[in-house]
Structures are given as C-alpha cells and as structure tokens.
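Take a look at this single chain, the form predicted alone, given in structure tokens.
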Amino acid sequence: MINRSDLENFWTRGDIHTRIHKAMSEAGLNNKKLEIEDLFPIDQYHARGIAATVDLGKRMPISENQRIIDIGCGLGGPARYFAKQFKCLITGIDITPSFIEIGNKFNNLTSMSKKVSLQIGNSETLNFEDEAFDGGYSQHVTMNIKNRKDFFLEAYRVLKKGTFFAFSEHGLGPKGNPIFPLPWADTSEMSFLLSPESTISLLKEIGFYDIQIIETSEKYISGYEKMIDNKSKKDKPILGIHVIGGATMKERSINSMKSIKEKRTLPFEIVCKK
C-alpha cells in the first residue's frame, strides 16, 4: 500500500515549488498577470500536454455555466482550459497537496478563481453530495487507482442523470507488463491497468452507458518521440512537464512510449453517459 507522502513524493520530486518558480522566472512569468496559455507548457502534467486536453474537451457535452467535476485534477491545467473554452465552473480534486497548492495560485494569476476551484481530495471517496455535478471528466488518473470501481462508483453517484463522464487513460494492452518507471509510477507497485474491455465490463456493471472508445496509441506515440526529441537538443524549452516531473521524466517517457509500441499499454480515451 503506498501512503500519502509516498504519493507526494512520487509526484512532485523533490521541491517542486522552487523548480516551478525558477523555471517561470527564466521564462519571465513571475510576478506577472497570465493568460491560462502561458502555462500551457507546464500546467497539462500528461503525454501530449494541451494537445489531449483539447482533443477529449472536443469529445465532452459542456455547456455554458454547468458544474463539472475534474476527478485527479492537478495542476488544473485543463480545469482551467475547459472554463474558459466552455464557460463553465470547474471542480478539481487531487490528492497530491502541492499540485493543489500551485494550481490555486495559477488560478489567482490567470484570474480564473472564480470559475475553477481545486482543493485536496480523494477519488475514491469523494466528498461532495449525490448528484452534484452536470459532468465530469479525470486524465490520466486512473492507471494509479487500484480500486477502479471505487472510483467509477464515486464519479457515477456524484454525477446528475443524464450528464456525461469522460476520461483518458493508458489500458493494459494485450502483451501486458508494461516498462518500468513510467510517468505514473516507478514500479508495478503504483500501477493498476486494466484492459479496454475490462473497463468496459465495470463501466455497464456501475450503471454507465452509450459508451464510446477512442484508441490513441498512435497519437501518443508521437507525442512521446516531439517530447523525447525535444529534450535531447541542447535548448530544450525552458517550460515543459520535465519541470514537474523531475530528472527521471525523459526515461519514465521512453518507457511509456515503447510499452505503447509493443501492445503492453494501449492508450485510449471514453466517453459515457450517467
């Protein structure tokens, strides 16, 4: 069982305030009023940044002024995408304080307070009441969620009927046993994949429906080799997820695109319906 500050550990690296702080002073960000698109490079903490954030906001039924729920929110990269594309309000849970911690300030520089709000939680027992949102959507969250249907049941009660929940995830492909570390664990320990099916299966099972896959292998394979390419030139971007994800992020991203490539992880993206 992995605890807390295990957790926080994995995910910030070290002292990640200093590294944000330092990276945004380079880069002449600080102490400044921001547009959410400055920190693009930094804020989307997944393979294929804002490009995949994009690409699932084109997939999700919002409209203007409804609540939604970003279940593993971050930085709050994409909350904060999504309120501002959609006009809604946004939700952001995460259990990793830090990530907390620095995405309320980003909200405060971008002037997004209003329209996202982030605070420390966890997915698998969410506090919020029955049927409190309008939507909902995670990134990337659940590979790190062992008790997946935990999590769905949570997401599922949460949400109004009628009202959509959508997710990415990297699925367990069909020669399995992924390449460790990867950017969402180090060791089998903090990975937890299952197949496209299987995820299917649990969906129907809670009570989802109308539910529609996306595979993205192809798409992520070469989001991994601009990101790989990129930081093997001499200027690599000041700005980049290796900011938050520390000296280990180029090897845990190989990693994840040749598991990608040889079917033992099998990105893809659901959309369904409450």
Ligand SMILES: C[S@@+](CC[C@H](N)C(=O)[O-])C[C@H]1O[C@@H](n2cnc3c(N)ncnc32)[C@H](O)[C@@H]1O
The other form holds:
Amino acid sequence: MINRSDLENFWTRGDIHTRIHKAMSEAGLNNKKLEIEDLFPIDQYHARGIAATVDLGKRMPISENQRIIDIGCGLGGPARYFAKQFKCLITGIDITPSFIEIGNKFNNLTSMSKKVSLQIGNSETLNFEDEAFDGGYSQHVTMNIKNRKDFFLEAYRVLKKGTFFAFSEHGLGPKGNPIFPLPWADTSEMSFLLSPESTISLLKEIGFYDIQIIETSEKYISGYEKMIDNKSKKDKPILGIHVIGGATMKERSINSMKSIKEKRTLPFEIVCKK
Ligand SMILES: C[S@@+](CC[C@H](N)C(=O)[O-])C[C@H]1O[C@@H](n2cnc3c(N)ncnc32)[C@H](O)[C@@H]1O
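Switch from the form predicted alone to the form predicted together with the named molecule and print that structure.
Let's see the whole complex now, leading with the same chain.
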C-alpha cells in the first residue's frame, strides 16, 4: 500500500507552492485581487478542466444557500465555480494537505472564503454528522478509492434524504488493463477502477436510487487531443494543468486518451438520489 508521503508527492510532484507562484507571477496574477475565472486553467485538476465541471453542474439540482459537500476537492476550483454559480455553500475535503492549503489561499484571493471552506480529510471517514448536507459531488476521485463501498456509504451517510450525489470518473472499460502511468496513478497500486455496471449495482445496494449515467468517452478523447496539441505548440500557455501535474502530465494524459480509445477505460458521470 502507498504511504502518506508518497501519496502527497504523487499529487504535488515536488514543490507545488513554488511552481504555482512562478506560473502565476509569469501570468501577471500575483499580488492582485482575482476572479475565480482567472484560476480555471490551474484549479480544475481533472481532464477537460472547467468544461467538465460546467457539464456536471448542469446535472446537479443545487439551490441558493444549500450546504454541499465536495469529496476530494483538490485545489477547490470546482467548489468555487459551483458556489458562485448556485450561490450555495461548499465544504470540500481532500487527503492532500498542500492542495487544501493552496485552495484556501485561492478562496481568499478570489473573496470566496465565506462560501467555500476546504479541509484535510479522507473520504473513508468523513468528519461530519449524519445528514449534514443538501447534496454532494466528487469529480475524478473514485479511481483512487480501493474500498469503494465505504466511499459511497460515507457519502450516503452525510447526505439528507431526498438529496443528490453526483460524480464523474474513469471507469473500467470492457477491454481492461489501462496503460500506466495515468493522471490518477503511476502504477496499478493506486488505481481501482470499476465497470459502470458494478458501480451502479454498488450504489443500488447502498440505497441510492434514480441512478442516471452518461458515458463521456468522446468528450474526453477530444478534450485530451486539444490539451496535448496545446502542449506541443511552441507558445504553450503559462497556466495549465501541467503546473499542477508536473513534467509527466503530458505522457499520463496521452496514456489516458489511448486507454479510452482502446476501451480499456470508460469515463462516465453519474447523478443519483438518496
Ligand atoms: C484528479 S484530482 C481531482 C480534484 C478535484 N476534484 C478537481 O476536480 O479539481 C483527485 C483528488 O482526489 C484526492 N483524493 C484521493 N484519494 C482521496 C481520499 N481517500 N480522500 C480524499 N481525497 C482523496 C486527491 O488528493 C486529489 O486532490
């Protein structure tokens, strides 16, 4: 099993604080008040960036002032976007301490601290009362969760009855054997993919109902193609997912794209009810 410091290093790829400071400085974003949109190129730590977050948001029934949980919030980019879009309050938890530290700094810089609060936490044991939230979501986290049943049980526990849970992930495709390293795992030691069918039956077993699934392979393939093309250009953007994902981000993204094309993996979004 991977230990805590290897896990932190997997996600941060060395000195993430300095990389972000340098990139923001080159992009002219340091020492000024920011809009949440300024950070989209680096704070949406998943394939397809803000476009994937916007898509998931369109499927989430969130009302003003509701309390929503983000499980595996990363740097809090999706949380800031949803908090602004829906005028709701978001609590994010993530296992990577540096992401939480940077995410809360980003909340301050974008004047979102009253709407979004991020804390260190593990999806296996959520540090909240039963039925504390009016909805919840998790973007591209479940691929790393070995005990998927406990993950969904905890999500279920902290949601009020009648509310929603939404998530997106790379599921296991019919051919299996994804190509490593991938954006979420350098080796199979960190990757725990389930087929969409197994995920749906697990959700049903736990008590979730009205399970709506959308397969997103084509969108992800074209998203990866666009990103890989951008990175090959001479004048590649200063801000981008590479600032967070480090030097191997391009190789890992190519492997993820190939894995989808070869049906080894199968990305999807699910929205269901408790
Ligand atoms: C691909 S990133 C996605 C981050 C964020 N959801 C986003 O879309 O920008 C996956 C995140 O899951 C977090 N994570 C992995 N295992 C976790 C666990 N057991 N509990 C909480 N967070 C976890 C990682 O630290 C990382 O921030």
